[in-house]
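In the form predicted alone, a lone chain appears below as structure tokens.
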Amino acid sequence: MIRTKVMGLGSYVPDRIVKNEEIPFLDEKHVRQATKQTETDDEWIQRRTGIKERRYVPQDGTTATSDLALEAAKRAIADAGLQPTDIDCIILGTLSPDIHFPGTAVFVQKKLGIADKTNCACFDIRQQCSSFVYGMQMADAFVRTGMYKRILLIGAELHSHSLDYSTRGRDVMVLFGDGAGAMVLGPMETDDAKAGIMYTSAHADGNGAMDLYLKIFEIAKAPYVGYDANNRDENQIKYPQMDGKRVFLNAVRGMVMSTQAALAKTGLSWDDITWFVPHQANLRINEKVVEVAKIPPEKVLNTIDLFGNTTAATVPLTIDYWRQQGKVKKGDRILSSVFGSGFTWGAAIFQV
């Protein structure tokens, strides 16, 4: 029987560490000023989110989301013992694409040197914080059917350029960081039903679409950008908007349900799971999920305190970080649960 295995894993975060103490003093170009730009502080941020620091790219116009994706991808490909030209499909999840179109995956393909030698398929998916589980489900189906044999699955985000560095935007602004994570997935022949990717599920409820969103433009309107980006009375539309209470409640509900369903449908218990890796949106959400779903706390892996919310990148970034620390080891079985705007959510059980 053909099943899908994780062949390689890699991640990347920018060098610049932005601690909570610096956040109140950053201007719209995330340059530190002498006076406060935002009414917040370390205690306020940690109490609400559990975040202590995050990473930002340089503010010099030289770094795009595809550059973060590229670094994570190169590390995952090397970890798999492959060359970039061995990849026959790229699936990239992001809510911060390089440009409106074409999709960011083709830029990664070119930067990896694949475009000059092969013409591998490139998919961009827009399930935000749920992107990695959605992408894993796609990759698993592709591998099992024999469609592709070496799939590069990437989650990458560059949030720091699109945040509202002011008291008006602080509820969202303090949450996000820049980073990327990647896996190489491929086939293996085995009769072990618990090997490799064992389970994936993906769900959505469009009733929550406008509880967490970023418009920037509305294609239904002409002109589709109908505001002055430099006018603070008009430009709120260019920043992410969130109904925090509704997102919190639905995130806990969706992640608990998908986690419990994953165990029920596979017949596994927490004795069979090495690590629980939730999406890293807010430590308070993850703590509530662990409490309600009765997840053993010693099996939970978080990186929200170090990297903030890197959206599509959080799952592979968290796994790779703890692998580098010597905690996650080859063959460990992971249950991951995610929730994102849309609303979208899902879960996966797989071995690394």
Ligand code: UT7
The other form holds:
Amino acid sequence: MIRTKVMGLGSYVPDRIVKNEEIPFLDEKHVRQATKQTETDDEWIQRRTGIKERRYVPQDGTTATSDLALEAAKRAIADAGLQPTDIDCIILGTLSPDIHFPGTAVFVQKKLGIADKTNCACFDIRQQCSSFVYGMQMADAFVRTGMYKRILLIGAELHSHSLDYSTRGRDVMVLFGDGAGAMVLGPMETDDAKAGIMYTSAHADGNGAMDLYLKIFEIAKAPYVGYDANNRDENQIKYPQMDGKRVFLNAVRGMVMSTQAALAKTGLSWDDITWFVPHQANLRINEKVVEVAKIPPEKVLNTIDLFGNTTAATVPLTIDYWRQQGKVKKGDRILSSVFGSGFTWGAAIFQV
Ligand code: UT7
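Structure of the form predicted together with the ligand, please, following the form predicted alone?
And the full complex, kicking off with our chain again.
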């Protein structure tokens, strides 16, 4: 039987570390000012979110989401022992695309130097914090049907340029960071039903669509983009908006449900799972999920304290970080559950 295996893993975060202490002093270009720009502090951020620091790209206009994706992709391809030209499909999850269209996967294809060499398929997917599990489900289906054999699955986000660095936007702004993670997925012949990607589930509830969103424009309106920096209501469309409490409660529910369903549907128990890697949005969400779903705390891997919420990138970034620390090892079985804007959620069980 053909099953899908993780052939390689890689991640990338920009060098600039932004600690909570610096956050109140950042202006709209995330340049540090002498005076406070936002009413917030380290104590609030740590107590409510568990975040201590995050990474930001330079603000000199040289780095796009595709550049973060490229670095993670190169590392995953090298980890798989492959060349970029071996890739026959790119699936990229992001809510911060380089531009509105075309999608960011084609920019990554070009930057990998394989655009005219392979003309490989390029998909952008838009499931925000749930993108990596959604993308894994797609990739698994493609590999098992024989459609593609070397799929580059990437989650990449550049948040720092689209945050509201003011007290108005503080509930969202303090949460997000820049980063990327990638995997190469391909086929293996095996009779072991637990090998490789064992299980994926993906769900959505569009009733929650406007509980966490970023408009930028409204296509229903003509002109469809309006921007007046002096008009508070109007310039709000440039920044993410969130009903934090509704998102929080739904995230706990979605991640608990999808985690429990993953075990019930596969017949596995926590003894069969090496690590639980939840989406990294808020440490309190993950602690609640661990408590309600009765997950052994020693099996939980988080990186929210170091990278904040990197949306589509959190799962591969967290796995790769803990692999570099020597915790995650080849063959470990991971249960990952995710929740994000949409609302979207899901879970996956896979070996790395
Ligand atoms: O990946 C999926 C996407 N996102 C999430 O999953 C995030 C889900 N939601 C959350 O993580 C939390 O709801 C937040 C971290 C966003 C907020 O935490 P909370 O415990 O729900 O706080 P709150 O919204 O109830 O706000 C409490 C207070 C408010 O002040 P008042 O009205 O009590 O005077 C806020 O204005 O904290 C205030 N506040 C802040 N204070 C300092 C909100 N943000 C900040 C801030 N610094 N950054």
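Basically, rigid core = biggest C-alpha set you can superpose within 1.5 Å across the two forms. Computed from a predicted structure; not experimentally measured. Numbering follows the first chain given and starts at 1. Shifts are known only where both forms have a C-alpha.
Moving regions between these two forms, defined as 3+ consecutive residues each with a CA shift of at least 2 Å after core superposition, come down to one: 229 to 234.
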